[in-house]
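First comes one chain, alone, set out as structure tokens in the form predicted on its own.
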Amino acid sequence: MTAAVLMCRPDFFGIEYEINPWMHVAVKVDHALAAEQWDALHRTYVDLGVRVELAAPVSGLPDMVFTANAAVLWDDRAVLSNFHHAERQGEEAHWRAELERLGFDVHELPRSLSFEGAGDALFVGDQLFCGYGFRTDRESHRPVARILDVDVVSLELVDPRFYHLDTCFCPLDADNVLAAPDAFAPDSIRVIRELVPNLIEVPVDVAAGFACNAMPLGRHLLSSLTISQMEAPLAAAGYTTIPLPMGEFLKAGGGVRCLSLPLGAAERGRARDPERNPE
């Protein structure tokens, strides 16, 4: 099965208002390098043979270069994000379009629940970890999960430079996650080595170069330049670490796994369904 990945070009990305901490509208992106860099991650998910869906950017949503926190999916149904903060609600009917288009059957949680997607929702395994505290409410954690049918472990977080969940915890597999403690409230780091098998545990300053915002690919590792920091024992998990420049992200607080909603699960339910997967 082919991996496959949602992007949007950054024709439109900028800092125009500031929703969280990295934000400053002061900070101009260099447009000419955040398509360079956007690029090279482009380029690299094509090397290592996963297809790439493109949305279509959009005027005036300078966010929506980061496709993570549009929905969260797992087999051919997509839980659409109510993002948390009105600068970013635009966002949520062209995410709708892209993901039908893609064949979802799309779900939206009550207007009153603020819920942004991949960003604070990945799964280890069959089951999802949610995060809360910034930018996702708690309370839509339960319905994710119905509407899903996968059991849900909820985590709180509590530094605001992590404020969502793909910022410091990365799946990698069903056994092996990267996480930095410092961004959990105690209990929540506590249910997290209960839970996962082998934590490989990243400090808060690598964390910081967004070294956890990262994507596995098999045994590859794509991520910012600090996951360089954690190779040894990501080497002794079995993977391999990519490196790719990722500073103009950065600058609005976002990076490789920002930049990429993993379809992934969405084709595992799909090939069990020969109408959806002729070949």
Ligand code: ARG
Second form
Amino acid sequence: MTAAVLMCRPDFFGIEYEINPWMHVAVKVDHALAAEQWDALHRTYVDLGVRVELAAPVSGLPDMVFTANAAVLWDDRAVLSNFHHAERQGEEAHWRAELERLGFDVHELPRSLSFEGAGDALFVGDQLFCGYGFRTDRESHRPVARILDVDVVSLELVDPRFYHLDTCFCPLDADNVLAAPDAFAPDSIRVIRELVPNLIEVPVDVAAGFACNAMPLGRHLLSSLTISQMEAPLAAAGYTTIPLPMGEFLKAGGGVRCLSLPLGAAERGRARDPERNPE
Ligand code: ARG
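Switching from the form predicted on its own: structure of the form predicted in complex with arginine?
Next comes the full complex, and the chain you just saw is listed first.
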């Protein structure tokens, strides 16, 4: 079970550019509501016994709330993201500093390779499933796997609404995966079906509510409101849903999972910053 997650308060969150089909600068974020939705997610973690580490938000970097994109983590190693869009590249140095503060050994990829961290890299058991097609280059997958010393499976994303793997694919445990088949190229969904013992299929319209952008915690699954439509198949797999309103973050193309980077076992016993993370 995830013992800790990294979050970043939405102090500077907003839609200031358009780098995915959900973002429209003309659509304003309700800042009070965004803070309320973020707080409710934060509170849910705390109530479930999860330790929440907080990254310092930075003015001018409105997507820093989406901590999932900082890096992919395994044991005490981190592979830092190389953001595809210039708009988010300013986050990289901050993520490096935050991860070093948490005690990770931070590795970088060559600048020429785009890679967007846990947004496009998710473990099913100890096998790393990586997405490509929109943000992350397929050519980054092998170097990432080499650094982490894990096996990698490459999956091609084909629907621009599901531009990160974590928008359409959510491993619940080593056997169960929640995923939207329509978001993948035919060869890739075939690979998923071959490798995953139990695939819980999410209809594309439900996935469009960011249902797959979810966080499993023990037998609970935190996600946005549309996860309620998956209650029955999830119950059959032993999971209870916790639906949370995520409307303000959906305007930026993000949900529960994007707002949370699981620190896993890696952070055990790491130094804390008493100012930002009081007991
Ligand atoms: N506006 C952000 C972007 O387009 C949203 C990131 C969502 N993060 C995620 N892990 N899917 O980069």
